[in-house]
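As C-alpha cells, one chain now follows by itself in the form predicted alone.
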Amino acid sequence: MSGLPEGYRVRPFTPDDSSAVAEFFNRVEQEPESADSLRSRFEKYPSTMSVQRLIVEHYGTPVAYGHSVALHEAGGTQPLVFIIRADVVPKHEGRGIGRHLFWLSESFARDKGAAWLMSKVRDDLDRGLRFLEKLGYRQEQHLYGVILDLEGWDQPLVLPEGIEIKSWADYPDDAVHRRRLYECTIAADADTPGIELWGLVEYDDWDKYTFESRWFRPAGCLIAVDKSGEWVGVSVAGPTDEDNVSTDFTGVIRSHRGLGIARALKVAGAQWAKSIGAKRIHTYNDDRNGPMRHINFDLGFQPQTGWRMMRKDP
C-alpha cells in the first residue's frame, strides 16, 4: 500500500481530537454527536477489547479519522467482528487518504484475529458504496432510520393487561439486578434480524457499555414487568445531545410478544424523552423487522436515510 501524499501524516487519536472527529461524524450521522459525548464514549470503551483510532493531519490540521474497533473481546463465544471506519474532510477526498486508513485499519484487525470486518455507508451515498465495494465489502444488512418530532407529539400510554412499566431508577443498582436486566435484554434480542451477524453481547461488555456510557439515564431504561414479577421487555434510550435522544434497544421476550408491550415501551420512552426537554427521538431497525417498523410508523416516526452494513472477510 502506497503512503500518503506530501504534507499528510498519520498519528494516533488523542482526546484533544474529539471536536474535530465529532465534526467528521456529524457530516453523515443523523444522530448528532458532541465532542464531550464522543470523548466519553471512546474513554469508556472496554480496555479488554482491541481498538485502533487514527488521525490524518495535513500540515498539522486534522483532516481525516479512521478506526478499527472490536465488537467483542477476543476468546469469547462470539465471532470477533471489527468495525472499520474512515471519515475524510471533503476537500481532501480523492487523494487516497480513506483507502490508506482502511488499509491500516484492516491490517490491525487481521493481526488481532478478526473473523470478519464490517463497515457502513448511508444508503444515499452511492460514492461511498462504490468505494467499499471496490475494497471487497458486500452488503449484509440494511438498517432503516426513523425520527420522531416530539414537539406537539402526544400519545397516551396504554398498558396491556397485567403489565406495568418501571425504570431502572426503581431498582437497586447492584449486580443481581444488572444480571437480570442483561438476561431479559439477551432473551429479547435473540430473535432480532441481524443478530446472526453481530452475535449476542457478552455480559461484561454489555455492563460496561450500558452503565458507563455518557448517554445512559436510569429513568430512560424502561422495563416491562408482568403480574408474576417477571421482566418481559426492555427499552433503553439516552440523550446524544440536549435536543436529541436515541433509542439503543427495544425488545420483548418471545413468550410475551404480540400483546402490545413493545408499543407501550416505545410510548413510555418517547414520553420520557419529551420530559427531559428533548426535541427529537431517533432509532434504527433492520428493514426485515416488520413488527417494530409498524409500531414506529404508527407512533408518528418518519423515515430517515438508512445505512447499508457492509461485510468483508479478512
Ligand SMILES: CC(C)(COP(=O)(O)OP(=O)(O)OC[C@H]1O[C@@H](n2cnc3c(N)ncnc32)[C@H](O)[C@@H]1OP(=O)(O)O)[C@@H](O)C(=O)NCCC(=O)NCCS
Given for the second form:
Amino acid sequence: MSGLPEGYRVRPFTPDDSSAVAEFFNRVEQEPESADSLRSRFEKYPSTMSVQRLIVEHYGTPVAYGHSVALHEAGGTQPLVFIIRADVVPKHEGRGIGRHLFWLSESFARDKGAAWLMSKVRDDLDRGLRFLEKLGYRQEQHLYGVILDLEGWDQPLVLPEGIEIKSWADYPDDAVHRRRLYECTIAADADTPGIELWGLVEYDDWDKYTFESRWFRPAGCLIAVDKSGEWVGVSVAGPTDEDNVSTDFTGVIRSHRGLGIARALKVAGAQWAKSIGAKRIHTYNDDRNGPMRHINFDLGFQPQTGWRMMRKDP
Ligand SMILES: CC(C)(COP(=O)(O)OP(=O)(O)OC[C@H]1O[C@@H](n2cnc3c(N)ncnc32)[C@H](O)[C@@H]1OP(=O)(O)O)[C@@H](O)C(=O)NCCC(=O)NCCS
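Okay, that's the form predicted alone, but what's the structure of the form predicted in complex with the ligand?
All chains and molecules follow, beginning with the one already shown.
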C-alpha cells in the first residue's frame, strides 16, 4: 500500500460532507443528486450493514470520497458483493489518492468476508477504466441509462386481453400484499441479465429498500393482474427530484411474457410520471436485454453513455 502525500489525511465521512460528496458524484453520475437526498440515502443504510465511507481532506478541505458498501448483510443466499467507489477532485488526481482509497475500501470488504468486489466506470472515462484494470478489475456487465423526455410524449395505454393494471395504492399495505409483490418481483427478476452477478434480493432487504425509499410512491408501483387475479408483472417507479422519475424494475413472470404486458406497464408508468409533473423518466438497461431495450426504444427512450460494471475477486 502507498501512503498519502503531505497535506492529505483520511477521515470518516460525516453527514456534513454530503454537499461536497454530491458535487463529486454529479461530475460523473447521469441522475443528479442533491446533498439532501444523498444525506438521507446514506442515513437509510441500517447500522448493521457493512459500510465504510471515507473523506480525504487536503489541509482541511474535502477533495476525495471513497466507499465500500455491502449490498446486503452477510449470511443470506446472495453473494456478499461490495461496491467500491472513489471520487477524486480533478485538481488532486494523479497523486495516489484514488489508489489509497481503493486499498482502504478493498481491505474493509475483505475483512467483512466479501465474495467479490464491484466498481463501475462510465464508457467515456478512459482514465477510470485504466485505473480499475490496473487494480485487477475486469468487465462483467455493461449497462446504460435510457431517458424519455415526457414533454410532448403521449402514448395510449393498450392493455393485453384479460390484463388489468393496478397500483400499490389499490391494495392494503400489509404483510400479505408485500409478500405477494415480492414473489412476483423475484419470479421475474430471476431472468434479468446480470442476476448471476448480483443474486436475487432477499425479502427483508427488498422490503426495506422498496418501502423505506424516498422515491417510493404507491401510485408509481404498478402491478399487472390477469383474469384469475394473479399478479403477473410489476413496474416500480418513483421521483428522484421534482423533474425526474426513475424506474427501478420492470418484470413479467415467465408464463405471461410476449403478450405486451411489460409495454403496457411502461406506458402506464410514463403516464403516471407525467401526471405528477415529471419532465423525464429514466432507467437502466443491460446490453443483453433484447425485449426491454426494444420496448424502451420503441416508446421513445434515448440512450445515454453507458457504464462498465467491473469485478474483482477479493
Ligand atoms: C423484459 C420483460 C419485462 C419483457 O416483458 P414482456 O411482457 O414479455 O414484454 P412485451 O410482451 O410487452 O414486449 C416484448 C417486446 O420485445 C420484443 N422482443 C422479444 N425478445 C426480443 C429480443 N431478444 N430482442 C429484441 N426484441 C425482443 C417482442 O417482439 C416485443 O416487441 P413487440 O411488441 O414490438 O413485438 C420480461 O422478459 C422480463 O420480465 N424479463 C426479466 C426481468 C427483466 O429483465 N427486466 C428488465 C430489467 S429492469
